[in-house]
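A single chain comes next, written as structure tokens; it is the form predicted alone.
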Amino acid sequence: MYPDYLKDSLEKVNQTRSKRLELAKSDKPVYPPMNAAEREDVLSKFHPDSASAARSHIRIGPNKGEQLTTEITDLLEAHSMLDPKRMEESLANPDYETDMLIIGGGGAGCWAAITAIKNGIKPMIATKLRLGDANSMMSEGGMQAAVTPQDSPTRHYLDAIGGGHFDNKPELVRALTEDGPEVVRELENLGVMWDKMEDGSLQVLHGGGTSHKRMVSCRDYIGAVIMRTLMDEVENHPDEISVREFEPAIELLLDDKGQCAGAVLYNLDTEQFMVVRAKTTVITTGGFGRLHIRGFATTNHYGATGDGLVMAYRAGANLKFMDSVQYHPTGAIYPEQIAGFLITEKIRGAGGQPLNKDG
């Protein structure tokens, strides 16, 4: 059934399986902690972004000057698709005009316009593929919340700013941490059903650097179970939200003060440019994934392929962490048709070991 190279693998992970379970057993640590000598070592021989050409100087922009992901740099670098002189026409006449634009139609887009129509705003989602089609979909293990009376968004805070080596940008983490409770009991009042305990509290468990048990779920498919819950709450507001799907945004508009005013879109059917003016825009396009740095396969959508990145870039935007990529530990290798296919987090969370290949 396996290939050779995984029979062999395999063969030597059992062999090491009983060790490794009695120590699982005990209070002795399975894999001793490294010092930071030894972990920056381990991670200059073999963590992709160490590779020589896994960064690059940028040479134009605001981030002119800094080592950014190759790939990235060779986006941002890249010439734009339109020509200014050919668009000035459309500008001064609209295609659509809209209170809110808001770019991408995942969780953050859905969630956008679901707090806009709140607010007595009536916003338009253009989506480059369906409303839906997004990294959210794909979660799996479960989000993280301070919702138990054991914990505290202070205590999730701490632990999310020292995940993060204190390179975080503080005021966003405490607005992720603060807000996560709220976001929790929203989200089940819109419908999602949280794996609860028999008493009727919400089942939390472990995840990647917590102190505390955090992390909410709904089986397996808690990215599946949002995303159908937020998209349903669109759909039910049609006269409020206007969705435009096969529509993705490629440049932003700026007006004669620099402030965004808008964007295009281009139709993926028509193949035509249609402009959108908006008193103000949210770009929720998410990541990069599918650029598939330095080769690697991905569990990423279809859909993220930095598109936010490269429009807020050209209007000026400074981008943090972009000589950094998130290189999730855990996905299928085999059978090929699988390859890149999520793990959750769960698994290790729950007590799964990683292990080379000689187990």
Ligand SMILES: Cc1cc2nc3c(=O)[nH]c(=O)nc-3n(C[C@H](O)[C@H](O)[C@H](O)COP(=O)(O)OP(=O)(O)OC[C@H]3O[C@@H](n4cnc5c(N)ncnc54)[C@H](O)[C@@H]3O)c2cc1C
Contents of the next structure:
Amino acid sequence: MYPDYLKDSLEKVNQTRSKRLELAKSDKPVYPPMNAAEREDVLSKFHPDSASAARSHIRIGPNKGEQLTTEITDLLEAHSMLDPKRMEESLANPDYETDMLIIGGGGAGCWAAITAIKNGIKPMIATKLRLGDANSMMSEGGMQAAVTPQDSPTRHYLDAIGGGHFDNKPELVRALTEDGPEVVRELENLGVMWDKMEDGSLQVLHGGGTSHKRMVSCRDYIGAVIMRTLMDEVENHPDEISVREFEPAIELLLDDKGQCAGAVLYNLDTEQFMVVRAKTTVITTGGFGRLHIRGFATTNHYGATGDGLVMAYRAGANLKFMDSVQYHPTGAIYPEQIAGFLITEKIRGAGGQPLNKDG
Amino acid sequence: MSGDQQNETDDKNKAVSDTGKPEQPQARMVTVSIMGKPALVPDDSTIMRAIEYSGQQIIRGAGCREGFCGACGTIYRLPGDYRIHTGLACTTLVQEGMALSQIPSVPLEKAVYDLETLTPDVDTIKALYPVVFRCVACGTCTKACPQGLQVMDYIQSAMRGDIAELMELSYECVGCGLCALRCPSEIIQHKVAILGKRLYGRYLRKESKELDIRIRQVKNHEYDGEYAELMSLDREALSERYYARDTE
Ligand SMILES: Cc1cc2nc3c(=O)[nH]c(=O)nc-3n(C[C@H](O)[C@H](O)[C@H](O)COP(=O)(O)OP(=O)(O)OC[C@H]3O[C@@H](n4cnc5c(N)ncnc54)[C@H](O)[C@@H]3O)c2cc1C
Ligand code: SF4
Ligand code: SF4
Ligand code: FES
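Next up, the form predicted in complex with this ligand, please; the one we just looked at was the form predicted alone.
Every chain and every other molecule in the complex is listed next, the one we just looked at coming first.
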């Protein structure tokens, strides 16, 4: 059933299977954990980011002179779709006005909108495709939150900081890890159905790089469950949240003080440019897997092309960490129609063993 | 987009030949009719890839490209077969003679509600989706569902007010709306499904005491000290701490 070019690999997998099974059963580690030097060695030899063409110097803008991922550099250096002269009239007469413009209707965007209305603000979501056509819909395995008595938010903090090679912004990691448990509760109050144990406690598994079990889940559909719940809640407030689908933002607008004052949207159906004047603007446009970095297949949705980064850069924002890309380590290569399909990390959490080309 | 897709495949083929492995065999081609236009496409393509291969651009009708989002509902007929078939464009393979059309959007009126005022029972279904009670148990929705769900059965659960079963049977619904388009009673099954799931998550879940405790600990600032300490460490000390951390 497998093509010839996979047969050798399969044979190697079979050869080492019984030994690995024995180790796994005996509770001994199948692979001893790597130390810092060993990690560095493997990464520098094999990580796609370490190839020389993976990065290039950017020639313009706030990060000028830095080495960024090549595909990102190319986009940041590209020309705008807009001719400012031809926009003058519509800038004087904006098509939409809103308290808060949210660019991107994925998980972060919908959550921002729901939070805004709780605080009496009426937001507008402008999104590229349909609401919820986003990477958020696709996450499978689970999300991390320190909810068990064995674990703690500070343990989560240490794991996350270490996973980020100690480069992360500490305040952000603290917010992520400290808010986690409360977010789990808020989501279930919106109707998210977490996987639970008999006694009602949350079922947790190991995720990539976790020292303690803290991955909560909704079977293999965490993203779809959260995203559909958030979308449904957004749609329960038609008078407070206005949603514009198929109207991606293409450029941010700055006022005379240089502060963000909205954005220009591009209506994919009519091919018109639409001006939004906003008191505040939030960018939630997600990642950029669809740029097919280094020619890789991607697990990302159709619209994940890093637009928010480009817009923000043109408006003067300094970008962080644009020299590295997260490659999900496990994916399908066969059969053809699911090549690039993500194999969730939960598979490893549940005991799946990754093997190298030597089995 | 079709260009990208093509490159992706080219790259992959190249990677194979570079490593001395045999080239993948040339794909056989089939003729399909894409929204009325005949096109010659590789026989191993999904409907989505076939549309892009033919040079048509997809604006609506593609989201996740992996069978999660339901953006790509498609109807098609096959030669010598009177039936209308339904599928997701991103996971359904083309066949010789297939005549297909994507459904750009499914018009419907979602019930607007405040979850906090609802009860997880049949009264809520009656109030928000009375149309459910028009179900004639014909099974068309179940036949139409690309996820292979027992759609008719979950609508029957809704009619009985069995919210747990409604949640269970509709868990893997991607919201493509193909069932709703085929239903002779004009029910919007996928919207009933998400209502059922939210009612379950909000009202029928088992409560986690551990979570209550953890949330209280955070609110009482019990971790402030540990955070302050960790955040004051320099890179080296932090790294040392990280590699010596206890594991479960
Ligand atoms: C297959 C897959 C599996 C994953 N599994 C997990 C997992 O198990 N656990 C985990 O924690 N994380 C997982 N992730 C990562 C996680 O899903 C994302 O990090 C997260 O959902 C990002 O949310 P977001 O709202 O920032 O972006 P998104 O959900 O991608 O939303 C961005 C939105 O912005 C829109 N947009 C883009 N450009 C524009 C524009 N110019 N104008 C307007 N709108 C625009 C997009 O259409 C989209 O709707 C996974 C990701 C993928 C792809
Ligand atoms: S139940 Fe209906 S909307 Fe849900 S996946 Fe099946 S056909 Fe699509
Ligand atoms: S198609 Fe409509 S009427 Fe027929 S079983 Fe399904 S819900 Fe009932
Ligand atoms: S594109 Fe998302 S289900 Fe097909």
